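First comes one chain, alone, set out as structure tokens in the form predicted on its own.
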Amino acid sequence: MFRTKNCGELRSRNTGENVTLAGWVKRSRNMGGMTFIDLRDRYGVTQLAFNMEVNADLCEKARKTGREFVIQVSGEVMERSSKNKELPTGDIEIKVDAFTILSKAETPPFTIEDDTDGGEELRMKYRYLDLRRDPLQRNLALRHKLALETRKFLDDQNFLEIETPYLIKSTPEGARDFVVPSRMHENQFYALPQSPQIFKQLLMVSGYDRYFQIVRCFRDEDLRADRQPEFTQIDCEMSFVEREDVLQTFEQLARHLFRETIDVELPEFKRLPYAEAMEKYGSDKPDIRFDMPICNLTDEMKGADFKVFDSAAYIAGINAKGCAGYSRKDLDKLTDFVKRPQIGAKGLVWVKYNEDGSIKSAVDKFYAQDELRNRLAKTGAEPGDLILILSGNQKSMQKALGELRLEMGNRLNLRKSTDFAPLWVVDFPMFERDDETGQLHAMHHPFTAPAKKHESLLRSEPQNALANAYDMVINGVEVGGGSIRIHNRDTQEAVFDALNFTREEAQEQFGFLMDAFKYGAPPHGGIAFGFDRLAALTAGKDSIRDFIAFPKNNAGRDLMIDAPATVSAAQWEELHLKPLQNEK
């Protein structure tokens, strides 16, 4: 055996034992006499001791032995003299009497530490050294146990785990689409799933009225700290159940996720329609772990002969609790933050509510103090509040200001990765307007049913009608989303008339799943979470791609492997395509 023990299980019970390790050199030191060497693999850390008197030609091979090096010891258990309690092995060490290097190695471009001196490019490009950090080690463990607790509970909840095709047909709805050349089939592809939707309802017309599936799913899409081109979904859909019933059975799944991986307890899952959502927080997915309420200002700034505000259609602003002492320095800060082009104000108007009851503010010249402070009396400021008013067009305003509460959020550290604050977002919009275009599309998917008093409107008034859809949102991140399904091809077709599609475009697209509603599909809905934000959020971090073993970066590249990468000249006669012109 290589092995008789990992190096993270010894502890002074097992002092007195004889043990073989193997693992990598973390690192050694030389100490005159003496040499150490912590041994390091998944499990953790233990620490080899040398003696010189004892065996000066053990000792010297050790003192040779490089960072990284792959090396199997034997030897005795001994309880240490100067013991470590940041290590759990810290109370032994192992006295070695045998000594084998399997494996040298270079030394690596960057120092594998928690605290690495490596920039993200560089330990992408090497991610199977950077893999040996224990911080990405615990985040990889943890989705491990993520997945086996979801599989524990869907098990006992009925459901059953069932895989769908990855190769399928492209279709026009949601992101763009990674499409793969079929050889056999001339000028026809096949499309990566951007989700199993479809499969997952055919199943529920076939019968399996509880399926799930931990998910590769592909989206072509731009990318940032939260996404990338392929990712992981908890795939959920259940037969014979309303909207209550999808709630309940979820939030009962992320309140055991929570509890057996991290220890947390949930509070209570509030429930908010979209549109209060949008007007008390400018975000469909709200940071409900502070309050800084987003406060509708028109009516009551207007008519003071500021130009901005008198010619605005919206205005509004959030009341920053305590903060009238800010510098303008911070001011200006603040006013450069919603400049920004992700934000996309002109300005920011400041008011603050001084200690001594004194207003002074950006807008002094059109407002007395007393006039100013009845006017703002609806933000519920005090003394010692600073309101941050933005106005311009409602839709962008809301979405600036949002930006701007959370903005305050972090500032106040508001936002705290140990506390969460779970909701449901609900009624949302069936379709969204294409500001360019006009064109309505559909705010989830194609397949979600209206809100049951709105189905009537879309033949008449579909850009009035809400859905019968939800969002799992946890302190502003989007964990899973989902709806109840249309399962009658009456109500189908009426959508597919909302998004403009000819009953041709639908036949050809969505055919299979019109005919399916033929042969008796039962009402049904699901859910689907993004699996990698789940084990971020859990573990208190905003980026996804260090709970992903082989991530891609913000260019959508594998920087180890190099992909994607160019074929060859065989390979583009063999799918019936033409290379452009400067490939070779």
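We call the rigid core whatever largest set of C-alpha positions still superposes within 1.5 Å between the two forms. Source: prediction; values computed, not measured. Residue numbers count along the first chain shown, from 1. Compared with the form predicted in complex with a further copy of the same chain:
- Here residue 12 does not count as shifted, since its C-alpha moves by less than 2 Å between the two forms after the core is aligned.
Having displayed the form predicted on its own, please output the structure of the form predicted in complex with a further copy of the same chain.
The following holds one chain only.
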């Protein structure tokens, strides 16, 4: 070993010990006759002291040692005269008497500090330097801890971690697959899994009873800001269970993880039906750290000769408590917010409940003050409040109000990253209809069982059937989702029928699963958690990228290793491929 202690463990109780440390030079300071170096490793920072009078050579050498040099030093642990209370090792320093440079360093392209001066692109290219920064080291340590505690908890609950293959078969269902050309089987391809869904169901058919896996998944999608082509799931499945068993088990998992990693006791997990979530929060993943529900005012607001409302299919508002003081400028900003194409409202109607009891609104000429007060009674508005109203198509205005609600939550600082408000959203529809084609699509995936009471609807009116599916939502983030699965051929065929799969298509793509159901399949269900997102959420962060050691950029590129890249002509040939355009 190049060290006897690490840079994070020495305390004043170690005073007088002779130690050897190794690490990176974080910074050095010359103070007259003394030179100090802060030596850094994963465990902490320790101050090294060099005295010009005691050992000039050593001190000179220390002065020539630049940032990020890797050095090894030996010396005695001394109590510091001026202690640094900010640092766990701040009571001591090392009086260095031997010094070796293990590796020199050029000046890094950006500073290795919590707040670095490096831009996004530069930090991605030199990811190995960015990863030296404390925030990233903390993130990856948290991720490690989350994974380990997940495994401990699930092992305690009799789950077996079983690895499923990464080289599987492409299925057109769902998102686009990454594929892998086979050299041995000309013009055939493996596909990388979008999830181990079918394999975990087969493991239930095989009697493994409780399965989990922390597993990489792949989707070749056009990348949005916070999506990665490869991402990690905590994937779980249980046999002989009903919905409540799954919810209880994984609520306990979430509790365990928050307790063990960030010492937080999660409050009760509410159960919220999908329809109610959309109605009250305009979202299937509501942030319930704050209330501010959407209040349907369609009946209340009509009949005052205000054409916009009279012609609207749906009118609803939210009560922004204490915001009556908003200026014209504030309200214009909110109006701009809701008119952005992503939100899609035509305009915003605001109503101020002034502290003096008077009411001021954008629709004063259509509603008398008292009338407006009556019509808005169900919003619970009190003096000081601001009511924000949108109107139009119900589905899109619910979503718009949901976004406006989150925006107001941000403005009112009601979405603290250290508060955690979990819930289960349940009773999702089985299918959603494609507005263009009129086709039904599986809202979760085609293996989701219908709610018990809706099994008969599956053939008669599938569009109205509810699914036995559930999402775990924390702070407006969909942390996990799953369902009770279909475990017999008849129901599975009914779903494929509703999705307009021919028997042949169904058999070709999922034949082995349908076949498996012929040989005795247990009732089963499960869930999958987005592990990257769970790590970010636990740390109170929005972006997953800083919780992945080597992420890709929005174009799916790894800027550090420069992938994807060209391959040799020999590789093309071995794989029996040529480019569509003969550009090579």
